[in-house]
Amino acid sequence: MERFAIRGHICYSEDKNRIQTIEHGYAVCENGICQGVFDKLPGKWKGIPCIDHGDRLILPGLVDLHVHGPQYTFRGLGMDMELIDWLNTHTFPEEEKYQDEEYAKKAYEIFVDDLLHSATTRVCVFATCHKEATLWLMKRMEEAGLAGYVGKVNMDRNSPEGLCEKSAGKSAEDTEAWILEAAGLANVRPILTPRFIPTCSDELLEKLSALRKKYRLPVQSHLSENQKEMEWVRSLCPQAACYGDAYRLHGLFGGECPTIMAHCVYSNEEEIRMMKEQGVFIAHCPESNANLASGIAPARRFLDMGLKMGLGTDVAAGTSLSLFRAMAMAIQCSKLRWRLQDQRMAPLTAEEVFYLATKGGGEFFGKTGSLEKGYEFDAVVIDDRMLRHARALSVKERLERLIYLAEDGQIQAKYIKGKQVLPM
């Protein structure tokens, strides 16, 4: 039985309304599971190994529900474009390069290394349609000690020649082969990834639905991100009541199918009702939505209605793997929506965005994203001493400053499922 404790200033969420803080507290791990947080180490754990992180902050590992691994190479480019033009100009030409395994390995190595050194411990990644490159990415993430889901992207229509899979049958065949080859991985698992409705035929969606049932896999995709995109979906799927219904008609929208849908900027009443009833997770990607001028998702409404939601960095429409930046942008965008669009919906708070980046998004993985008893032991230790100040700050105030001022270089230690992955 493996037991240890870490000591420092501990911050975590039990719910969306309050950040729990304990100065010089102890978090105890037993066989990869958190046994709770204590101001003094209980007697039954006296003598177990304890790493004292001094004046540093200890947080639950952060959760990224939506990021594109192959796009990491061109983050910061094309930020003056909207979605469809940006995809055609930057995304698709870059993703075509991943048919070259050597290029894919070089690019993914940088992505994995930077992800490892970030505050993120759980992640849902879009790869490309290339089976071999996607499998290599998964294996490299596993070797690094990371945990999460990676998806081989599916797209058999309305796509560049170099990315458009030959047929729905070939796409499904390659996807099943990839699922089987990834079966031996413990912490990085496959997730079905139809890119979005415009690039996936009904036949392909039906075949993916069959694979979902056969292998009991989750699904990730995009939903109601951009107005032109939504018009396109309406023309392609006139039988669907809304964008989300185009997935639901093929059994790829929640219910027995754990599902993440990124963006949901323009989700209408029917779509919101459907997401709540089906338990669909929303990946709120505020920086991406701002950079591509997509709009501002009604995150306050989703949160108040009790929809399942977390945050996504959405690199490369988002420019950074930092979920602290995503938290800050979530607050800032909610303020703009409140001021300019709908003053009935109050801006998000620091407590709420911290919850979304930890326990809210972590729910997709099970009992993850908190340091409460019974949760998988994911934690990051952050040294904020380089953020100089003259005034005395509480632990919560130090955390709140990190939301706006943090840089990934401040990560001092990182634990995933009870295993220390940084420093190596």
Second form
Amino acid sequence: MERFAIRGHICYSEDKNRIQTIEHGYAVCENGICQGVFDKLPGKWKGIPCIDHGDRLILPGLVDLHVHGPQYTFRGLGMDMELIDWLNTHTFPEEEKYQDEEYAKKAYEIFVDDLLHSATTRVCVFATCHKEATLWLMKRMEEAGLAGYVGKVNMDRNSPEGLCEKSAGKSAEDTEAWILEAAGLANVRPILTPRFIPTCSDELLEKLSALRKKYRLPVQSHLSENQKEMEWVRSLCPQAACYGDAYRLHGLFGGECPTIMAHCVYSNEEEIRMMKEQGVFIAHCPESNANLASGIAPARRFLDMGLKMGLGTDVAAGTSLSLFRAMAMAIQCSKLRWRLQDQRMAPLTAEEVFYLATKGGGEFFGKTGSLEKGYEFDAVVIDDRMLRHARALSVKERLERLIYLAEDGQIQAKYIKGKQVLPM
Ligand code: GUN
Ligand code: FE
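Compare with the form predicted on its own: the form predicted together with guanine (GUN):
The next block holds the full complex; its first chain is the one shown before.
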């Protein structure tokens, strides 16, 4: 049995309205599972190895429900376009390059290294439609000690020549081969990833649905992000009651099938009801939605209605891998929405966004995203000394400042499933 404790100022969410803080507390890990957080180390664990992090903050590892690995290396370019033009001008040409395995390795190495050194411990990643490059990314993430899901992307229509899979049959065949080859990985698992309705034929969605049943895989995609995209989906799928229904018609929208849908900026009543009923997770991606001028998703509404939700960075439509940045943006965008668009929806609070970045998104992976007893031991130790202050701050105030001010390079230690992955 492997047991240890870490000590520091511990912050975690039990629910969305309160952040628990324990000064100089102990978080105990037994075989990868958190045994809880304590003021004093209980007698039964006396003498177990304990690292005292002194005045540092200890948080549950942060969760990114939506990020595109191959887009990492062109962040910040083309940010003056909306979704469809941005995809055609910047994103698709970049993703085509992942056909070349040497290029893919070079670029993914940078992505994995920066992800490892961030406060993120669980991720749902879109790769590209290339099987070999996607497998390489998964193996590299696993080696680095990261955990989560990675998807080989499917796209068989309305895509450029170099990225469009030859047929629905070929796309599904490659996907099945990829699933089988990824089976040996323990912590980085496959997730089915139809890119979005405009690039996936009905035939392809049917085939992915069959693979989902056969291998019991989760699904991730994009939903109701941009107005032009909404119109396009309506013309492509007149039979669907709403955008989400175009996935649901093929059994790819929650229920039996654990599902993450990114954005949901323009989800109508019908779609929101369907997401609630089917337990679909929303990846709220405020920075992306601002950069591509998509709009502001009604996160307050989703939270109050009890929908499942976490945060996504959506790199490269979002520029930063930092979930702290995503938390601050979620608050800031909710304030603009409240002021300019709908006074009935109060802005999000620090408690709520911290919940979304930890326990809210973490639920997709099972019991992750908290330091309560029984949760997988994902934790980050953060050095906030560079945020200088002239008066004493409470632990909660220090966490609030981190949300707005955190930069890269402050992670002193990182644990995933009880294994220390930083420092290496
Ligand atoms: N919709 C389809 N593909 C993409 C993508 O790569 N990024 C974003 N933000 N939306 C998409
Ligand atoms: Fe995306």
